[in-house]
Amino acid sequence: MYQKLTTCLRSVREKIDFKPEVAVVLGSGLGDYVQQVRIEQTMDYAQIKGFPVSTVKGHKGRFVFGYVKEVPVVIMQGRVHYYEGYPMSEVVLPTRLMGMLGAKKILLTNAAGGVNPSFQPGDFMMITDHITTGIPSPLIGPNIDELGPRFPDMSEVYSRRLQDVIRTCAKEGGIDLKEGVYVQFSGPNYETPAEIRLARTWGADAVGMSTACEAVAARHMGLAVCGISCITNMAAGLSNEKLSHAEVQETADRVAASFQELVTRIVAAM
């Protein structure tokens, strides 16, 4: 896997000479965020030798290099999910690659189902911790010693300093910010009501199909991690509505402007 990573790194470096400080992964509803970026260079995932390509409709599938305010960033416009059939090591390859390109901090965003009954669609939740019991660890297999230790500490996956930054940014922007624990399940099916009751028993506030595995890979490499979920629907059993990707996209699109503003404030302050 390290050899594959270095091959991907060479493919990027042959065309891209930009060095980012912050990495950003755009979730559903944030695909147009790059319009807020002073773009220097872009690179489609398909141009990178051995790179996994997203198959999800609406995920563009490219890296965008540029500036948010004056901060040099690399942005994933479209991520790869475990449910697409890739092994977990491939799912987190883009995260690792952004770290190898120079990023020291990463902001992970996603669309998520609300498990906390006090939440409602359109809320933003800062991720304070996560649970990955429902998926394999991205660190299973031979350890990549060049990236991090065999048994990395995960007592502070989401940087407390960056959590304080996010709280300040939300307050300054007049944005109501929830906080909570995110659980990643494998997908692509939505969870059953019983699985949501289990997640709530675990202490979950939101559930989704991405992000936590990327956070683990990033922390393994020593990156400072933070994350924001857009609550696009209430999870199974918490409402009478049938769950659908269309509902997720509709809610994400409705609050996209506020989400983009929050992301800009966070990146500029990181």
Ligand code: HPA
Given for the second form:
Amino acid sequence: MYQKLTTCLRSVREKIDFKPEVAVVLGSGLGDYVQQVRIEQTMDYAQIKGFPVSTVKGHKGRFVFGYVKEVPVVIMQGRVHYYEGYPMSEVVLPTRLMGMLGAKKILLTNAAGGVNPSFQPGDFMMITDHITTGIPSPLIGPNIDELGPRFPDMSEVYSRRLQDVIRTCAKEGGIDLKEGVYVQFSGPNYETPAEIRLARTWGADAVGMSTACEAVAARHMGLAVCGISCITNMAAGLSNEKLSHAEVQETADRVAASFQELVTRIVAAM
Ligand code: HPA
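Form predicted on its own done, so how does the form predicted together with hypoxanthine (HPA) look?
Below, the chain from earlier opens the complete complex, with every other chain and molecule after it.
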């Protein structure tokens, strides 16, 4: 796997000389965010040999290199998900690659279902911690010693310093910000009401199909991690609505402007 990573790194470095400081992963509905970025270079995932390519509608697949305010960033416009059939080690390959490209900090974003009954569709939730019990660890398999230790500490996956930065950014932008624990399930089916009740007793506030595995891989290699969920729907059993990807996209689109503003503030301040 490390060899695969270095091959990917070489194939990016042949075309791109940009040195990012911050990595950003854009979730559902946030793809348009790159319009806010002073783009220097882009690279389609398909151009990178051996790279996993997303199959989800609405997920473009490319790296965008450029500046948010004055901060050099690499952005994943489109991610791959475990439910697409890639092994976890492949799902987190792009995250690791962004670390190997030089990013020291990473902002993860996603669309998520609200598990905390006080949440509403359209809310933003800063991720304070996560639960990956329902998915395999992306670190299973031989450890990549070049990246990090066999048994990495996960007691502070989401940097406390970055959490403070995010709180300040939201306050300054007049953007209401919830906080909570994100639980990742595999998808692609939405959860059952019983699974959501289970997640609630576990201590989860939001549920999704991405992000936590990327956070684990990023933390393993020593990146400072932070994350924001856009609550696009109430999770199964918490409302009378049936869950659909259309609802997820509708809500994400509705609040995209303030989500983008929040992301810009965070990247500029982290
Ligand atoms: N469950 C899982 N993933 C999601 C949801 C959900 O309710 N909403 C958006 N992504």
